[in-house]
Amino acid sequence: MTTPLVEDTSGLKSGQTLLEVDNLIMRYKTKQGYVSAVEDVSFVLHKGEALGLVGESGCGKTSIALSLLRLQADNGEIMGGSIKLGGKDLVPISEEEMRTHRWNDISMVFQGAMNSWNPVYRVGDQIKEALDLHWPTRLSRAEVRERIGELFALVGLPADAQDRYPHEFSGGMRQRAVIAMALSCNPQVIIADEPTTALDVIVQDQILKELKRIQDDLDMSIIYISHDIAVIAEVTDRMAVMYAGKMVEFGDTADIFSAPRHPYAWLLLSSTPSIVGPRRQLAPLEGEPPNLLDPPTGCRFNPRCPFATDQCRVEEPPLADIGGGHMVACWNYEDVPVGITAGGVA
């Protein structure tokens, strides 16, 4: 094939803005009312950057990802904001036009993807379906085989593995094949939703290193979604901490891990064991996330926050820059301890 393995059609240089999300609002309609899944979320993704979204289950991470692809459930509705990819807003366009952007410009490694393969079709045939639907020109059978072979080589699989059925793959091989499918149509952005779920720690490390190598080699942008903050720490340049559908902290990954300023981020990191420094008692994150059918007034974290004041209970804090692009949505971020916490965050 004469087409590059991953062709850069964005015209952007590394570090320039590729994806811009502004005040995104996405809610699910239920019999009880609207579930406030994503509220006023804004961020920018640069070309060649790895961005992490971290938080507890149900905080809105996957809902953001599905909104970016316009693949939210039937009862999910984007009710405000914009999603600009290469300067083009994807929110108002038709479904037919959106299909031309999925897989070609933005693709996704779905959560639980290891079990999403159809067991009665060969893996190569399933990747062929994506190429048939989204590749700009019709490829011959020989060209498809060559293309899949190139993709498999990129993710560390033998070319002839495309002739096997999913049950003949190990968990790590299935995950690598999912990544190959996500790369199949030259996307500029890949969303990796819990890309190492259900894998043992050795294979997790291999998959993450593979994704990092691919990102560096192809100057690709990746959004990692995980509740495992160790994964986010290892592979991302910047990160966003999500809570109850809101972005509560955003900035350089190293800065947030070294000095989290939002109480939720601080407690999240304090409840995580560290393998460096002296042994310390972990600080538990008590309570449960709120009901998003009826979220708390003011700051959504205030019922669980040890630093909450009356202002927090009635007035919602904005996401504000506290210096160097470090964004925090908290009235009392200066009260959050800096340095070593009970959980060993330095």
The other form holds:
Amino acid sequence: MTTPLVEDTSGLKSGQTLLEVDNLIMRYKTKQGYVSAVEDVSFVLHKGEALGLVGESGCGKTSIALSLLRLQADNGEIMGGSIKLGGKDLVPISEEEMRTHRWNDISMVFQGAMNSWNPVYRVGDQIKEALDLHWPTRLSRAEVRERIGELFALVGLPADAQDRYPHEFSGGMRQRAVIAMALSCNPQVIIADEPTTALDVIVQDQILKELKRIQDDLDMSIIYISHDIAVIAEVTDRMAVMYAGKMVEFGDTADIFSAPRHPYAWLLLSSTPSIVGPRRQLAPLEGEPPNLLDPPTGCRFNPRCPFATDQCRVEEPPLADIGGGHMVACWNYEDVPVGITAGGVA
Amino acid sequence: MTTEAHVEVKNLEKRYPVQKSVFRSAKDFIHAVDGVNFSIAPGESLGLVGESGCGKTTTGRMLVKLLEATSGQVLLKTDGEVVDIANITDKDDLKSFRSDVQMIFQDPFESMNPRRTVYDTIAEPLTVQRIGTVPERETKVAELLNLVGLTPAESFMFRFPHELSGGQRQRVAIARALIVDPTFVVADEPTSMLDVSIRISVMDLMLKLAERLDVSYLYITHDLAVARYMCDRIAVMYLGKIVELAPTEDLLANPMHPYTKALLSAVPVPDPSYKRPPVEIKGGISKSINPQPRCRFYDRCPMAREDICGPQDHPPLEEKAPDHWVACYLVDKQSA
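The form predicted together with the partner chain, contrasted with the form predicted on its own above:
What follows is the whole complex; the chain from before opens it.
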């Protein structure tokens, strides 16, 4: 690329801390009480890194993402913790000030956004809206066209596609345009919430490769949210496993896949089928996730955990470093068998 | 028809007219399913995989008579007799067909009436077919709830769908399909809406039931890893045609059709150290409206040869290696 699309305003180099989330608590207020959707979650995102959040539906993946942008639903409330972007805490600032960070620093590819284009407006005009709202200066019509052309080139779409309507796009093209919109204001972080879930595998492969290339070219950080463990294995450097609003395991993706230490992470990986390697018997995970209005005492996973002891039912395990930045929240992680490879137990 | 086949599909076709005007008869047709052949042995599970729009659901629906085929035959073996399902029109025959062949739908959130209890939902096939008395039906429903692992049965029987989780609903859907003791079940993406952890228990349940009740499945899915877990053989569909059909492990280890190769290399692998081969496929969309009389994959095929594939119609599905059927001119026949 001849003209750099992203000016590195933060002055950060690859590997330096970009986003620091500390003890974040976000709860939804309902008639029955508070639903603890994000409970005491901490992590650090480095510049140029891809971080994955995995877990089952309702485990709080998307709630974390929305909290980072302060876009949680009206009944959602950040009740504690901090979200530091380049050292500045985003939790206490005013909505007006937050708006200057949204899209310019952190943007998001929303789940299902590819099916949310307004059918009666041209795709380019819809991306223009994001630029009008968030671009620091007022852009002329010609500048907007040029900018969208640049963005489309970046995601592999022809520049003149901006004059077309959403129905003229295939699913893959619509998702590319959504990514272009997320990139429009040179964010430092993109949150991609299930970016390929609705796509066929061949298109999914193309989109994931495109995101990886953009991440490398622009030295950008991406937070991937997915229920598809295989996708997370392929695209992320580090990952967090979520269960019932809690982060139960965090570390290098390669480390977690080679030896998951939390019983839930272990079972989750063991229940993922694969087309590569020997066909294995997969381990089912019995039971249902807990009701977050009234989560179980002690460890939230204890009712379903094959390794649970009396301590687990009373005392909540902290997320503790077990060496090399591999964090696990489990009292009995040493009981979890090692030597599971993805694809299931042998 | 071979004696051992339970279901045999011959040249099955479904065309949808593309109506340009209300007053003109249609000239253009979408070839949704375009001459499909396969057979399923008793107790066998055949996987039908392919991308969205390739015709896999249409095929499944024709097999259960939810859609009428434009042409072709579906032969079903019941009580030692082979019948063409197109000839089943008589009300009583249709009833016995419906108890022989059942379908499990994709979405457990949409395929259930929210105002009816689990008992109503599961017992509905019995009510419609006037099988048994009410106490008998209750016993049968309880038996099935136990079978699909919704225990204790009494506590689930009178719940409503909104009181159930996704996995529980899909178990109810499976129980409803099995209550009439079918011998053949078409399962259309029965686990794609479920979380991974629940998915395995539903898949295990279906495998266990197949073994115990000797049910044959047509298992429709877009997920090859799921197909591998569930199916004895896999048929790969592309644009209304089966392009490859082989025993599961043989297909995965030794794909022959260029489309199957591309599809397999695009599936993400849950192992960060594994490097997938590049996905070799050309861009663009192949049209299913009045397709040209040549290989449906021609425009996207990385191997396509103008001199060989260009002038010929879509290649026939041929046995290129023992039990391994491929529709491609460029794949040589291997000796056994």
